[in-house]
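Form predicted on its own, single chain, as structure tokens, below.
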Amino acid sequence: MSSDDRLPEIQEIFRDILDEPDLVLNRHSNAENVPDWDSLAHVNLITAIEKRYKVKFALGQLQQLHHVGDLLDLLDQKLAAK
């Protein structure tokens, strides 16, 4: 499965957390363009997402992040080097 693929699976995270229900995400999405992505928000959807792919995130690499996009190629290292 690639990084792309992921993205309707994310959306559904988006979507859940956000109280978003036809939110609809694209790889260049962000905290600008998204309803409600406050930073409480994205505290909820990382620990969603690693909740459901059972990965963990440094602060490091969350502070890299911009867009979904780069939160997708994050996830797809972190799950091939499982």
Contents of the next structure:
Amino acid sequence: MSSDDRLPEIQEIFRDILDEPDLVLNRHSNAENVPDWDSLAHVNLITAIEKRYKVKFALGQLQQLHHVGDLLDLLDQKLAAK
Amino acid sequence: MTKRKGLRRKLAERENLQPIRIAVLSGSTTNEVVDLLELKLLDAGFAPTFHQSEYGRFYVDAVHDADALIQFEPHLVYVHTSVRNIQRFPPVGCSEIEFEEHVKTEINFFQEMWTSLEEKIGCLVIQNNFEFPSYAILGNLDATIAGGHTRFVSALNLEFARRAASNSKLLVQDICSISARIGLDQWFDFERWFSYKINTSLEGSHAIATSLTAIIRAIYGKARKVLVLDLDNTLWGGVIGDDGVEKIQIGRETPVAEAYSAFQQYCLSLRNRGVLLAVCSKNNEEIAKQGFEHPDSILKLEHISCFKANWDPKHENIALIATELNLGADSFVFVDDNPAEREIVRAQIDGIAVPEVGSEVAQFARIIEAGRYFEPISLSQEDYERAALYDQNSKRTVFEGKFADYGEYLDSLSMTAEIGRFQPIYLERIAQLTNKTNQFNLTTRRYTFGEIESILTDPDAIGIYGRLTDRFGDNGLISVVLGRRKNDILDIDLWLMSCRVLKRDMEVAMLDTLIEYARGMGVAILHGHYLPTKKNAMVQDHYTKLGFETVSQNPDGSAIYSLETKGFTPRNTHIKIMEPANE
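Given the form predicted on its own, state the structure of the form predicted in complex with its partner chain.
Let us now look at the entire complex, which starts with that chain.
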């Protein structure tokens, strides 16, 4: 499974948390271009993804998340290491 | 809990929500707690508006820069601080005197804030106490020496409690316990703290919001008041209509029965602090009520304020209970082991709480407690008096180790025994005891239910049971003696007792009753038999201690003893004997 194959699942989590049922994500989506992706939503998103995939992101890793693409790659890396 | 936004929209659309303005002053980022709190309050019928201080500005916003807060006109201020917000911990090598100084300084800091809020706003303040530190630098010493952070937190929490007790405008939220229930390792989340300055894990934030909602419900008189209970497999194990009252699981005989007893005890303790109990069960009313007459049932009919057992849908019965008790069903909590019944009641009755208790009775109380449905913010005099009556455990500590001799100790236990001939309701328990008792068991003979049952109609057999209650509670049916008459001799085939009542003189009381019955049958001599096993050495002197003469002793260790019934006078002095209820 390549990291992008998880995009639909991640998109579903974003849709739920941001309450935007029609939201479409791509690798370049970020807090600037996705409506309602504020700091609380960010916490909720990260927490939900950590729980969904049973992973825990490290501090340095969290800092380097700028786009959804970064998130997908990081998730891929975490799951491969499991 | 991902779909918070949609849920919030749905909840906020409901009518008659009570507006409430809550200011949150905090030492950490509270967006998550407030987000969850908003949902839970909406669900509880409030329409909350929030004002949050900037992270870490709780003191400044309350004392020096309160304009925004005053303008917000809160109904409630929640001061949410954590162990991370303690200003100055005592140094490691500090003295007891310095320790007290540090406590005073820290408390003054908080007191200044509470006083300022009282003067400037005058509303209720909810202040949480502190969770223990995320790690104990000094290990176990951390809790004992003056330089220990754990001890410092304990001292602050104690002082918070004192201040709240003397200030009706200050309520303490017990985060010390809330965090302990979750576990400190699950409570703290360092990544979240360093990344977002959120003090707790998501689970921690949920627990805080749940507890706050309970407090706020209680403040507005919306705490729940009634626990509505199903019967079969909720208050006892089994189906009373199919199995009969003798076969339901309640009492002490099996782990499952013990768990049902513990749950009944939990329900009773809720009742003793003012929560009403009601029954809603699909059952024949007459048969259902027999469950409460079971000798091991902790709940009696008198504890049940409203009893509905019939075949109508449960939501209809709950509506009737609400009418009869003159209370809204939104103050009810419904407990049923059947998920289908839970679902129907939840869907049909607005505002009722239906916790997902599952079907494991051992978990019921924990799950109900986690919902914090019955939160009180104060207790009335009546509550205290009621509590005093039922506080058996505190008596236990008071009585320990203060006796001149053993007899005095036995007397202090206020023991009452019910000793009588076998009754149908006890047959199951008796058969079971014969099969599992190994230590205090003179012959270790095992009996089937049928064999025990046949004793009831055998004119030459005497089967007696003993139940023992003391000031700490009911020990249940704990002793069995079984004898068979041949002419004027009674052979004691079985004598057993549960080890939880060893050295209580229960065997003395059993002998008194046995001889009374034996005489009634014209028996002149009792023959006691001892058959040694690997486990029953503790009773090898049983008969000689009771005054029997040794008749014969065999090389294998077995022995026969005898006692004449003529001239025997009862010896029990420490146990009050009660006549069996339904003989």
